[in-house]
Protein chains: 2
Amino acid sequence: MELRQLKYFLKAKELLNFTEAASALYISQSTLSQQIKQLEDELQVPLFNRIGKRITLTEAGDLFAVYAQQSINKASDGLELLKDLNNLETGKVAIGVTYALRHVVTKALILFSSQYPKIQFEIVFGTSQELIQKLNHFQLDVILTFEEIASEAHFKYLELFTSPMALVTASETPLTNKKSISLDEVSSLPLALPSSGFSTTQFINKAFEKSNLHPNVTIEINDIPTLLELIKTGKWHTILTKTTIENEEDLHAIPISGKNMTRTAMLISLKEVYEKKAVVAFLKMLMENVTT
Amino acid sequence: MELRQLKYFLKAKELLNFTEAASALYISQSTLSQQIKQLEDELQVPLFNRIGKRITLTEAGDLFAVYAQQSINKASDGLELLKDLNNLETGKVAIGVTYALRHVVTKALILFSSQYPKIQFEIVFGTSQELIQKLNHFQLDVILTFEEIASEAHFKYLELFTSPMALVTASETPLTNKKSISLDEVSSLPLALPSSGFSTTQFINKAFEKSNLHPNVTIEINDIPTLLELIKTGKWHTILTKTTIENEEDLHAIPISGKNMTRTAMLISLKEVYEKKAVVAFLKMLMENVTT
DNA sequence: ATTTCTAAATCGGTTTTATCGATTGATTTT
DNA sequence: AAAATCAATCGATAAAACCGATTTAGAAAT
């Protein structure tokens, strides 16, 4: 039993005339006759009565037609769904983001959703390591993070933009009017930093090491909103990429001077995995939004 | 898209291993690989990610699998239904009966239904002409009537039994103790007969004509139960086959003497039309019940 | 690093089968 | 009685399903 045969059968049932049905199906009458016969042989029951040259449905044919139609419908429903998927009428996008790039995603998300309201999103915040692991387990379509030290061969990387590392302070401090600040100056300030799992922290610690500086880290915390809350008190400072606090009220970012004091935001996805249309469209929108 | 390909796809999805899936499907790995590829080409979307030697489902594959499964299920449901049909688990039997043979059908019907309770019946009472027309329009599977004058080539005839024409009277009349009665005697009695559309009436009128007798018909009526009601009053007599009143209380049948004063009950069905299993089984039971 | 192993893709050839055109046989229409 | 119609059948051809062998490329083992 094949869908082709079911289609032939239903057309023959509809027209009750093999010659016309064959013509409507763009096949020869002999082909239709043979295919119907083959189907009947397989089902072990005639679907049509052959009374002379006239044909009529048998009871079996009548009953079977319902299921034949449903089988075809289900298959074409599946096809329809895939079309929708390509037209972004459905589908799910799973994105991993490091907290530093929160605003990049949210801005694009708001824009994209208004244009393609049917696409579902799952946004996962986490450290780069966590996200990369999920990406490898096919739990994420793409992750948005700052460049990693080690690049992996089965990943596809796409640069988005660069953002300077910055000392983040409350809005009103003696430092506020500075255009930039040296790493040396930073090391003397009371710092509250993200935990060591965060790549930003790893990055800045490496910089301190290189310069033989010993920063004054009094707090380590693994939740950025809480960290920012503390910074707003004015009692601590922190170090983040400038992008991280782009839309934050009551905070001020002073770029840290020196070479290599910038980080590059990247999109990371798996090579060789089929790219969902919805993901491609979303990333396109995200990138357009970022460069402007 | 063919059911074969959907089956292949689902097995590959289940095992996530083309080699094993091919083995489970009793086809070669190369065939499976090709068929999946062909399906993907038609759907215009990959169903599997080929990441190195591992394969995983794509989102499209995951979504499509649901419909693929449903399509297959519907087809196999149809197959199942046809099996049931052969096993008399379902199906409809449409029988046309002339009223004279009512008891023959009801007796068989009660017996058959207890053995095959799921079979549906449609019993149509009517004159032979009406029933034959319906048979020709495929609205009936078989009709049960007395032999027709003209036999048609596209009908299949099966004799059941013969039954004498009889004068039907109320239980208590001066005639009750007679073993038989001549047509001549009958013609002098006040008669209430079925309408001229009934074959029994046509049959008896022809007999009267042949003998140059003029029966005393005071009532013609096209409903047999009503006719019998009138006979029970004792004011009229009627002429029917003996079988007709076999199970009737308060009525008495006196066979009419003379040659050709019997009628043959027959099963009539269409030649060349597929015989429903349920119909065949029912008729078998009916015939066994009639001969005993 | 190198080798071995494994699994999917690919290639060339074979078998199967879906298809066609022509014909036949039977029925209906003219 | 002749012509037209329609499904079935036949023989031939083209399509495609299938296979075994080979290739390719990760993964695992050495």
The other form holds:
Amino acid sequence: MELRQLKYFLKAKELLNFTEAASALYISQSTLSQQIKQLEDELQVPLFNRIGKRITLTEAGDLFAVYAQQSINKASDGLELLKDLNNLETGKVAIGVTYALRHVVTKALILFSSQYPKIQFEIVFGTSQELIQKLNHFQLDVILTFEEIASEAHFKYLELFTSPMALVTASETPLTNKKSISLDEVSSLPLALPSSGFSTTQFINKAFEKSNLHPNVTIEINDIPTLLELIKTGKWHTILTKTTIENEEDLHAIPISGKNMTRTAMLISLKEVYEKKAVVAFLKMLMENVTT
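For comparison with the form predicted in complex with the DNA, kindly provide the form predicted on its own.
Shown below: the chain alone.
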């Protein structure tokens, strides 16, 4: 069953004359008759009574006309919706982001929403592992996280910027006078770290192991805002990317010296998936914002 056949049927119903209906549709009468006959054969019921040159609707034709018109209307609505998608008049963007990159997303989100107010957003926070899992299950369009190796062949990776690993401490501690700090020095301090599921903790633990150091970790916590509140007391220190504490009051970041002590912020999406117009436009604005 084709939309074309439904349109032919509805025009014939309206005019109750095949010749006039064919003329109104700019097709031959034989084409109209053939298409309606094919529709009747598919439905296995006649839609018109044919009395000489006159036609009238059968009971089946009268009932079917309601659903035929609904189908035409739905198809028209769908076409308009697709036009809206292309013009960014509708749509939804689902973004996964790690806490350290929240500022990157929020700045771009404010700018984008002012320009395209009808686009809906779903922002999901989580660890890198959690977000990658959601991306693999098509629950997210794109994720922003720190990743050093483009390890998955079915992912598309786009580097944004690098950020040094830093010891984060309260602003009033004596350590704030230091321009940098070594891993050896860090290992002797009382540390409160993100829990092991966070990629930052996995990254720094590998660095400690490589240097044969045993850090003094007294607290592990899976909530970064709460972790930062603990650090502000001055009783503990933590290790995060420097960008994590952007715009945070009462905190100070001291870059950790040594080789490979930087992390790369990346946009990660699935390769073989259609990119929504809204996603493409948002990511373009996000990257322009990062550049400036």
